[in-house]
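Have a look below at one chain only, the form predicted on its own, in structure tokens format.
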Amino acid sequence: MTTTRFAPSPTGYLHIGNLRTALFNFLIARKAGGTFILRIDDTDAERSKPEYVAAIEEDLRWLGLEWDRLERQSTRLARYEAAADELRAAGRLYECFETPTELDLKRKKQLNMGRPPVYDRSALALSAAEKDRLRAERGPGHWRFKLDHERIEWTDGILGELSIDAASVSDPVLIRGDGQFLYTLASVCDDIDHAITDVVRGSDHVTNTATQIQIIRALGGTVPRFAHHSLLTGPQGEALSKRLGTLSLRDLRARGVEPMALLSLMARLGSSDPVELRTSIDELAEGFDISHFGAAPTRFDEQDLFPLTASYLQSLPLSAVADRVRAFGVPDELAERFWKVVRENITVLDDMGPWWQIFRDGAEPLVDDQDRDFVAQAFELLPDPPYDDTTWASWIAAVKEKTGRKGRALFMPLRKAVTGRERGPDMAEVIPLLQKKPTL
């Protein structure tokens, strides 16, 4: 069975970059009828917060990305310790004592000599007595996985055939000096135990994938199919990483972006397929193919979300938005007409509020000086409400007969005076919604 996972750390809110990873893994599982696991990577007890766990779940539910299982790394520490013992016994995990400053000096020295800044494995030469002395002076050391210096090769679902020389990579730290298990070991154990078959993540993880493949094999696991998607940039190609904090999913939701607009864009952005609005997750999954995505940096412009949101809202019946319409104070007997009138004239649902305010209380008239007398005369010809489907036609006919105006010179000043806007819905549909007679 196809099994995928999304593994956020609960140290902040989900942003648009996280969504890309979550969505790709979700759609692969959904299309194959498999299992999608939400895994909370909370081994960092100091930085992980319950409120962020709750926010992650809330964001995914808002998007409709429901998970089949929930796992938490904080409940699996004994498993990671057992894996570490297994690697120690096999001679693949060794203790190191260098401080961050010492490691930085080593890297600078190697770079000055024109060599790659790879850990020199000097800790392997320490005697038992030297290790005891260092523990007494510095406390427990950190533990590195000893890579086999060979080429690590795999077929990536997006990047194609990849090959990395393990000798060009530092032995990864799996356990910190304070005993915290790092992502590399914990993730490998989880992927083995949860029978993960497919892993999609950002291209900045390619080197991590190479080292994890060796750790998986050292622990007797089956290597999943890996795919590394491109990283997002801003609309001008600028680095997006500094702005991800302002592109949290909760912020986009607060700005009125609809889930299917967001998912429709992210399910195609960076692929050879055109972005097309979809109205269901099943539709998205059916047309999703990870091999259609490219390696080039992918430009993301949040403004693209709003035309998609507007198009999505235009497709909705009243029943889908009835609660929101009611929340603005629209009476039930006017709700159907109100939604029909405004849905093609809004970008997000909150735009309904100003329209209802116009219909309920009247607009601030927008009247050119040369039209003021004409509008005043026209308003005198308009009877008091309630209005119906014939009111606009009969009113226009009366104004035309009285003033002699016709065409745009007749219609446009009245639209601007009644709605306070130069553009909007058909006036024949607007007039029956007016609760008060417009005045200057």
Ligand code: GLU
Second form
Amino acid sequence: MTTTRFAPSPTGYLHIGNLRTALFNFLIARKAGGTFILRIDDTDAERSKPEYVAAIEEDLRWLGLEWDRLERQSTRLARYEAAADELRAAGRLYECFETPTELDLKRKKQLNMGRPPVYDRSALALSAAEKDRLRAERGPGHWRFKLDHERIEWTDGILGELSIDAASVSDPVLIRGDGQFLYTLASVCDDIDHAITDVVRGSDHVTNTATQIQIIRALGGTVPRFAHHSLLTGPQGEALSKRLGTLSLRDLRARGVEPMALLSLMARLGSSDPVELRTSIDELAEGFDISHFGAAPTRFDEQDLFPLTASYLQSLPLSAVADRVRAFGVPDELAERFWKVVRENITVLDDMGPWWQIFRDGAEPLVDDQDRDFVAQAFELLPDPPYDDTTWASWIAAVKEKTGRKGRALFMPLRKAVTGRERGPDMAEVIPLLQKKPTL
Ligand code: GLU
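Could you output the structure for the form predicted in complex with the ligand, given that the previous block was the form predicted on its own?
To see the whole picture, the full complex is given below, headed by that same chain.
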């Protein structure tokens, strides 16, 4: 049974990088008919905020990435305590008392001597009496997991065969001096208890994976399959980190990006599969294969989302957008016609607004000087509304006969005068939507 999880910390809004992680885990579970868990990593009570939890849920629902189960780390502290006891009993967890400044100094010394800045394990040599003294002086210590100094190996679903020498990594801190369980321990306990089979996350977690594999084994758990996706960069390969604020999912939603456009791009970007618009998540899941993704940084250009959004909108029947069409004030009896005409001429749904305004109130006519008399004459030949499917053809015939103009010289000035724009829907379809006779 495939079980995956998306495990955001509720310390901010989800952005495009988080979406990649959420989506890959979701698609793996969906394709296998398995379970997708939303896990809120909220052991940091100070930085975790309820409003971010709500926002994460809202953003995922907007995208249609519904979870089968919700878990919160803050409700599982007793489990983490029990796991810590187990590791202590096995001699794998030891108390340390160095202050951040002392640790910093040690690191600098090691670097100066050309050595990797790995924690020197001096706390392992402390006697019980020395620990009592330090505890009395400095308060409770923090707790580190004692790594086995072996080579930790795994086959990564994206990066292939990986191995990390445990001796090149500091023993990870699992519990802070103030008693707070750190992500590493909590995450491992959860992955074991929730029977997670596949973990997909960003490549910044590769080193964590090595240490987590040892902790999972120490706790008697089964090691899941891991896959680490590459870093997302801007279109020129530039770091996205500073811009992630404006690439939050809510920001993209506010700019009119449609969920299926976003999902279609992100489910394929960075893989050997082409980006194609899909109109359902199941279709995306079907063609999804984590092994098709590459290790190289993935270039993301938010502009790519807009043509996909436009194509998606073009594919929609009125029923999918009826509420939005109504919200722009389009009367129900015109809605079908209106949507059929405008959906080909918008990028985001909000672009409907200006079109409806043109049809309802008339446009500010766009008329070149040399066309002014021609347009005035043409408008005289147009009757009052209501107009129908035959109006354009009969009007154009009358104008042609009266003025002798043909082709582009006939159509273009009329389009510009009626719609105020140089491009737009077929004029034969525009005219029946006009609620007022156009005037100069
Ligand atoms: N809360 C962690 C993060 O956001 C989860 C990482 C993981 O998937 O294990 O980085």
